[in-house]
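Given next, in structure tokens, is a single chain: the form predicted on its own.
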Amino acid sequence: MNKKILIFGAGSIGNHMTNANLILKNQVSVTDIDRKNLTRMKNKIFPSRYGKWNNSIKLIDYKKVFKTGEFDLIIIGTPPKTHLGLVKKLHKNNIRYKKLLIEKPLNSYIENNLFIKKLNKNNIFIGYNHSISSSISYFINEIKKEKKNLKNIFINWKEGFEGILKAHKWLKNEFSSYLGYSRDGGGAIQEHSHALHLALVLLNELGISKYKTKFYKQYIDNNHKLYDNLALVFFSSNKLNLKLDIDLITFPAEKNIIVKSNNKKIVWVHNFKKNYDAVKVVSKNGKEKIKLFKKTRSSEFENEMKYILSLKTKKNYQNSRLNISNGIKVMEIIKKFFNDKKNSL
């Protein structure tokens, strides 16, 4: 049974959504603050990517969705520091909903977010994609096979906003939208957090719930602070050392995990080639053994919409690498991160 989806957002999350959903048969739902967002949608953004405009989107105007009914699940694809705002809207004008979907960052880290804590939160997920593909799962297993042997993982997350503004060519520069922003939930390691996720992900994996964190920053303009363009975060516990190095400045982009043990280096490439990430396991006489996982920009959106409307269970919930209190727990560290007044490059 084809299951009803609504989107806030209209803009390049909004967009890979829906044909996402559409791929999946599901039926969906549009809408956006700026009915202006809607027309790009329909006329520039979806049919430049897809091929051309899909007549069973259904485009609704703002201020009518609210009057609308129950959605299997509803996804927030807007600014960050909208998405609270949004959420609490629901509950206030009763939109019932099976599950929702919160696009990462959960929030900006300027804000309070004490109301999503206090929700019932099983059935609300964050859009951490990577942590659940194909490449990444078994990447994890890999490494476990080498728990007693670990001594540090780094996990590099970089790319400037050369390469993120080919995906959005209706923004002028990183200022044109919130991007640019710390404040409003742009910056390095907010609009990069899929890697802090990746790093409280393989933690959590590895058994490491004790830890000391230690943050390194720079901004883009030290005056102003308007973004950081480079974060480092180190976590050290008694068992092995994380490091995440983020930067909105390199191009081509690099994103990649290397994990190091006694006896082996394991290592996750983002992209390792066109449509295919990779695992490489690299043993100490220097034999390489690669695994090749084929992927699709879509198929990321497609594999986490069939993920998250599989989940039947409280406890598959829980369970779940997307679940809100990861979501959460990566916004206390990015709190802390700006709260550092100490460490600024």
Ligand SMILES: NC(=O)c1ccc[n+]([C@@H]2O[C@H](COP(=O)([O-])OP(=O)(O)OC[C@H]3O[C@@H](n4cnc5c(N)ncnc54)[C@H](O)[C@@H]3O)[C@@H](O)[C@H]2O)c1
Second form
Amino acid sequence: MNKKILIFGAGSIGNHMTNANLILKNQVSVTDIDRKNLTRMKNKIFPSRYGKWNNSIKLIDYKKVFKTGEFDLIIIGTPPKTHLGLVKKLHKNNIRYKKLLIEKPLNSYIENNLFIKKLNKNNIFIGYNHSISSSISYFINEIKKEKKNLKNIFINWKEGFEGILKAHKWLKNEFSSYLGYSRDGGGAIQEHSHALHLALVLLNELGISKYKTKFYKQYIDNNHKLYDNLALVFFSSNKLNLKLDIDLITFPAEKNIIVKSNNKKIVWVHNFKKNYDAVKVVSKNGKEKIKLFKKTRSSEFENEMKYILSLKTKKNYQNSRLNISNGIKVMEIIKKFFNDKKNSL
Ligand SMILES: NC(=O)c1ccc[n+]([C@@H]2O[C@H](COP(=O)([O-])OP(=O)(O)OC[C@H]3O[C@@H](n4cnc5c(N)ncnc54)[C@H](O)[C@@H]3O)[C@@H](O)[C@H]2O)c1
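Alright, leaving the form predicted on its own aside, put up the form predicted in complex with the ligand.
What follows is the whole complex; the chain from before opens it.
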């Protein structure tokens, strides 16, 4: 592809995105506010994940990065509460980009994201990679066939820190990063906001724009409210009900979507077996049709990169599921979730 990519953040996602872009033959530059973390990327994270360091990766000093030209894509892969500040800095310093990808969630729920709303840029995307996977697209087509008969949707996105920390071997525990602090953009509903984004994508695809929401949350500690480890969200409309069950408890992880209609049960399963997602369609008489989708952790991000880099027109940008407007909607629901005083089922 030979596109120029700049990545902010040499942590977990920064390494994934570097690898994905190298596979796509793009030129990758990476910067980090902490110089030690660039060294950690070179000596530890990247070689341990992908075999060995690749000398074509440019590691750029943070102080110098705001003087570097124009990029096809800039990726903000830093903790949630630093995202908005970085966008402001890019604009202030006039760093030019064709597209900007901000990792999920857009920001932390206590911040005001009005400025980015006002920016109103169609070339800004949020990293909800699952929402554009081929298995999800196939799943959506299957559900649309049942559009008139749908009753309930259940989205389960449950993964505890035992699993998450295996992919972040350099962290002592969840409190060594933003992950263990809801105020910083961690906690169940923000860390697992892929689930909320998928809910909004499904409702939109089914033409449901009017719904009521109800919430239930549980913190690991009631005094300090460090982080929410259980988040239930209900969407109800006159057509169907959607229930989201999110946690930072379950191990091994369980991520799936179950759609029930009068005639069928349609199920999407993340990591159905090693390196495969699956879509199952079960008819009333118990007959089951299953389709497997091969993927790896690396290919999930390669697909996301290919997808974003290939969007050409303004219309493509606007219609993209990853467009910033959906990322803002996710944050609006998250804000409501934390502000909800009733918090009852
Ligand atoms: N889409 C996905 O599946 C996926 C997977 C992992 C992480 N993420 C998201 O990516 C973001 C980062 O998560 P992570 O796990 O990589 O975090 P991390 O803690 O592993 O790495 C973040 C890095 O950013 C650096 N940093 C902090 N502030 C900075 C700044 N202002 N400028 C430049 N660098 C800065 C830190 O020094 C650190 O090296 C989060 O929003 C997270 O939700 C998404």
